[in-house]
Amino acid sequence: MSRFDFVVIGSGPAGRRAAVQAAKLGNSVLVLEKGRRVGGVSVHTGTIPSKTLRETVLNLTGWRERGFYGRAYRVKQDIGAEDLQARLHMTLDHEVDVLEHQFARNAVRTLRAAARFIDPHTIEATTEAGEIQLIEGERFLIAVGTRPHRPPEIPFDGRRVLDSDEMIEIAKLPRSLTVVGAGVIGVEYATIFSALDVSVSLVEPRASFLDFIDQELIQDFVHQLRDRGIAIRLGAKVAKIEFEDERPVTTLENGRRVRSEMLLYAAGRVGNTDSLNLEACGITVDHRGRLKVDPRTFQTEQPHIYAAGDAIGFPSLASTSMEQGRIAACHAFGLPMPPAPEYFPYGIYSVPEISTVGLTEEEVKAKGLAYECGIARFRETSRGHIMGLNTGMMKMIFAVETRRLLGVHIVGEGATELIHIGQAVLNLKGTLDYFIENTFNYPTLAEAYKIAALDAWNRMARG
């Protein structure tokens, strides 16, 4: 039986960061990964593939230049699935290479095997060839991520009805696409395929979507999607999905029928915890297979077993998963950790991008705070003009009494990069005055911070 100080199950962002951190503290570390290559969902089917796909689409379609040259402008006239996958495989190979080198440099052992607990300190690891090894660990981290929710009544066939894992490997681009589920993944794929001039219908059973985002931003976002011809069907559940003439037809409970060449079912994900035999450790999961942890230490019901990443639920971001893994490893081996900053940025890599940090206007109202908002449109900046941007906005929220920044919300080109200025000022407890008094490079989209701050300042002065 092999014995390690720290056994990590899963090599995604949480597992990777935890393993390296534990190794740097002088511990023997083993990472178990049941996939063919290290990297987890983030590298192989989730974060990296979808963002690579997005970047490829924006480049090949000439999307960013259409503000100048019109909607018919294209860099490449006939774009096929093979065009999208060429760049994808290059990116994935690079990510895996970097990760394997990082593990080797830090003396982190890896084993390609599926893990199953026998008791709270012992794991049975089964390789693809069926060989079984027993592994004893002093401490563990469960970082197994999630997989798409696949209800039995949905007729998945890997060709016409797919889940989000299968979307990155499609053999042929459809002319029309129905996306069921307007969560982050559904919205990202719906807008990416729309940028390819695929006719897209977005179906969501709830009356609203992306409810954690400031609603003024969502209104602007929805306006842009509708303007592009995306059909948004809210407030009606899917009654059935069946095939007619080899095409999926989605019938909604209100009787509406949505026909398309292809259907992406992206209504939720479930934790990859069902094969771990967690009962042997006395650890329970919720109805979606997610683990409950102490939000400060990431310990499960068993103090020596930690969990991090998507398997513990919201926010399910690669960035926060990495930090959760690092905090878990530090706590496991007695390294004192300062509390995490209060606010982290959330990025949605749709077309256009959405990124947000801090409180939404709805949350500020619920807290009963006196506040004022400032708005900047990207077209108001010289850089936006140069780039041909007709859309894009930034919203900043300030407390009236203290002038403290409470939240920044951006929709438009470069939103996920721009948000970090707001994040820094927010976590450093900065005020409106920072944006008024400081100089920004000209011309840049970051000037929107000054424009939005001046807008809020003017409203406060009038008040």
Ligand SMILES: Cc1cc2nc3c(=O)[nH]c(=O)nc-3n(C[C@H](O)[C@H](O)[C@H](O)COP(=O)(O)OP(=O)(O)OC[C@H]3O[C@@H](n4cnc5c(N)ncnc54)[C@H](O)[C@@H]3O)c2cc1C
Given for the second form:
Amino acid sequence: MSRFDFVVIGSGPAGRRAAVQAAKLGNSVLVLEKGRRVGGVSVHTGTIPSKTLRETVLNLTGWRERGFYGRAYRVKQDIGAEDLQARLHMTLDHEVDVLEHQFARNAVRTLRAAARFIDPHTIEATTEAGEIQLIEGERFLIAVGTRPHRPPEIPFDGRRVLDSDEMIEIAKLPRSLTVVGAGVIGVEYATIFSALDVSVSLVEPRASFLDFIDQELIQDFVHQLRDRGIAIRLGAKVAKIEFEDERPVTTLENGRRVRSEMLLYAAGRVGNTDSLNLEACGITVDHRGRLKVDPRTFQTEQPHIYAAGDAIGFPSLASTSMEQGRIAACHAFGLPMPPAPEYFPYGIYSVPEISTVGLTEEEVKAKGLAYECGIARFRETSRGHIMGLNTGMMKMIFAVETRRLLGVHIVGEGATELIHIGQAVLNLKGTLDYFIENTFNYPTLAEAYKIAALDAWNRMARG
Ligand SMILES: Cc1cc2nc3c(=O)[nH]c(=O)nc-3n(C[C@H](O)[C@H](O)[C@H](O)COP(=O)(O)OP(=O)(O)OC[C@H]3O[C@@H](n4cnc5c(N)ncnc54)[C@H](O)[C@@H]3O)c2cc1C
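Shown: the form predicted alone; wanted: the form predicted in complex with the ligand:
Zooming out: every chain and molecule, the one shown earlier first.
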């Protein structure tokens, strides 16, 4: 039996960051990964593939130039699935290469095997060839992530009805697409395919979607999506999905039928904890296979077993998973860590992208705080003119009494990068005056911060 100070199950963002951190603290570390290559959902089926697809689509369609040259403008005519896949594979190979190098540099051992506990300190690791090894660990991190929820009544066939893992490997671009589930993943894919001029219907059982985003932003976003012809069907559950003439037809409970060439079912994910035999170490999971942890230390019910990343639920982002993994490893090996800052950014890589940090206007109202908002449109900035932007907005919210920044909400080009200025000011407890007093590079979209702050300042002055 081999023995390690730290055994990490899963090589996604949480596992990767935790393993490297523990190794840097001088521990022997083993990462167990059951997938063919290291990197997790983030590298192989989630974050990086979908963002590569998005970037490829925006480049090949000439999306960013359409403000100048019109909606019919295209850099490449006849974009096919092979065009999208070529760049995807290059990017993923590069990501895996960087990760393997990082493990090697830090003497992190990896084993391609599926892990299951046989007691609180021992793992049984089974390789693809069926060989079994027993591994003893002093401390563990469960970072097994999630997989798409595949209800038995949905006729998945990997070709016409797919989950989000399958979506990145499609052999042919559809002319029409139904996306069931208007969560982050569904909205990203719906808008990316719409940018390819695929006719898209977005179906969501609830009456609203992306409810954690400031509603003024969502209104602007929905307006842009409808303007592009995306059919948004809210407030009706899916009654059934069946094939008619080889095409998936979605019947909603209100009787409406939505036909398309392809259907992406993106309604939720479940934790990969079912095969870990957690009963052997007395750890329980919720109905979606998610683990409960101490939010400051990431310890499970067993103090020497930590869990991080999507396997513990909200917010289920690669960015936050990495930080959780690092905090867990530091705690496990006695390096005191301050708690993570209160506000982290949320990035939705739809077309257009959305990013947000801090409180929404709805949350500020619910707290009963006196506040004022400031709005900037990207078309008010010189950089926006240069880029031909007709859309894009930033909203900032400030407390009236203290002038403290409470939240920043952006929809439009560069939102996921721009947000970090707001995040820094927010977590450093800055005020409206930071934006008024400081000089910003010109011409940049970041100038929107000054414009929105001045707008809020004017409104405050008017009382
Ligand atoms: C389509 C899509 C787009 C996304 N876009 C973004 C984005 O833009 N930004 C962002 O921040 N986040 C994004 N996410 C979320 C992000 O991918 C996840 O938050 C992140 O991958 C979670 O990391 P993790 O370390 O918890 O686990 P994962 O990345 O899920 O990795 C878990 C690993 O554990 C392995 N494993 C599971 N069970 C076992 C076992 N028993 N033994 C050994 N190995 C095992 C799996 O094979 C897998 O490799 C996206 C997700 C999806 C699906």
